[in-house]
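A lone chain, given as structure tokens: the form predicted alone.
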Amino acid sequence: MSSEPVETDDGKTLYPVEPAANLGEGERITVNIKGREITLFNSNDEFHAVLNFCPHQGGPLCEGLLDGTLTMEDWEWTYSCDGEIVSCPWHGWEFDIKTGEHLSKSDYRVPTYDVVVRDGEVYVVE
């Protein structure tokens, strides 16, 4: 496995993270590319990459709690989305790791990241 950005034919670069084995069932791992801290996820045998900066007031998201969400319809909550919610450890603001789109203000957001998997390596696409 290369330890190096790997350049594709399409002009994208992507950036060896870890190998997928070493990254179990809700676990993550933070790494620095090109100077931003961003957080590979391993949810729902899915991996999902998010910077770690939280745009309420630069806290750690991603250090926060991982998650699901409540939502009421017709006057009854249900638990879903589960593994799939960061919530900022500092002031509680929650994202979708999938989409980075905050759960009740839809003006905040936080950036996200393709992953693909290649010869058992996690990599994150720029």
Second form
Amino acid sequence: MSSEPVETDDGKTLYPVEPAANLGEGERITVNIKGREITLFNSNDEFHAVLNFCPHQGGPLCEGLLDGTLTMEDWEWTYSCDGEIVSCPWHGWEFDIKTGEHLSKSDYRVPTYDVVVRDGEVYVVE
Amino acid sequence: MAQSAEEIPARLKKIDTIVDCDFHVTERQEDILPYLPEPWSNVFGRSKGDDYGFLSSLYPSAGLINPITTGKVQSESVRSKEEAQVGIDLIHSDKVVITPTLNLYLGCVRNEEVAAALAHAYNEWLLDTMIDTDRGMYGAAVVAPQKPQKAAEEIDDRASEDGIAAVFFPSGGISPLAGAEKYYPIYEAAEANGLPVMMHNASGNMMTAFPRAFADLTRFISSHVVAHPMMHMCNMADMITRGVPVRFPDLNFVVQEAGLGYIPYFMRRFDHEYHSKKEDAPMLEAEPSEYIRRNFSFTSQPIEGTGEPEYVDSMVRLMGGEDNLMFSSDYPHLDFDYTDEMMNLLPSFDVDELNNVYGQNALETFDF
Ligand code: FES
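Show the other one: the form predicted in complex with its partner chain, since we just had the form predicted alone.
What follows is the whole complex; the chain from before opens it.
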């Protein structure tokens, strides 16, 4: 990490993760912030931060495949949300990395965190 | 890994010994082919197996899509003690009984001689590669149900090996079913050697055997116990997974004469599957159980477990019976239920709920 946490005026803390330039499209990095593993994804040139802990049985969610998902429109199979869905490598539960929502089970959600980029550094907001 | 292998969850600490009785290896065809006995060793020994998976291999499969075939689940390989140890540490188990993966399909290998040879080869590989009692790694010796006499010999040979804790009977896809006299040599050998017989299906082989399985049921009781609920579960699973209630949201189905306990079971098992495999049913906008509650009703007869009102009461609660159960008698069939039978079995139901079950639900369902 290239810098220290930054306190903001509204009482939040920005935890520095990585210079934005280091994290290319489709790449990810997992860091430990206050004892929690949080994964920062660069997906479609947007950053998303997700807790690396699957709400199903505690699997390493963010180590899983990042791709899209099969959906159906007018009874035709389609593939959508490319780069926005992470599948837990343990049992395949799928989560939207933008919202943390499980694709089929609305009462399951993985924590996500706001992300800001300042002076070329990506921060997770807590 | 988010959850490290060293940290034992607090609730497990109270438990003295954790035995994992179904710990699979992920053996490949190429692992076991070198252990084939003659003449199969000669015949297949030239082959290295292939990279094309089950479809072109010796083991038949239904070829269905699942999260492994789509790359969503990264199942660990377990083909060495070191790889097994990763799983043992993760599960915090003290002992494991190692069971196969590819050889789950052994029951539907058509050539019975080849099947027996494959079982033999698997066991050789298992003993050579995986068994280690010092590390809690025990195994189940696979037998080929197609060749019971060879299977019995296999059991006699393996039983004294250190670390063989059971006989593994790949029960999916077998014909005839496991009650047939044909298999007695296997059961006798297991009993004589003090080994339990593990029965394990794979969905790919079990489903292909269903019509045969029905044809092979040789008695009325055995067929009647399973036929109604099995057929309903197959039909409902297919209807829901392929979106029938999505296409016909206002259509109700009345499912009859299969008992009660399978309904809460089926709902929960279906939901459990669905949440790992939503892509297989992408038109669904709610859990399978919700479609079952919305589009399906169930008639009550024959109620099982009538000596245990607390069982029946809880099953009906768990299926949401206050809204979807409808009284039926099946009179005059030999297992008919008398009218007040159910009443005495639902102690937690208030008057309104009993009214639903005995009439209101039917009034809403049928176009009287
Ligand atoms: S632990 Fe993530 S899907 Fe089961």
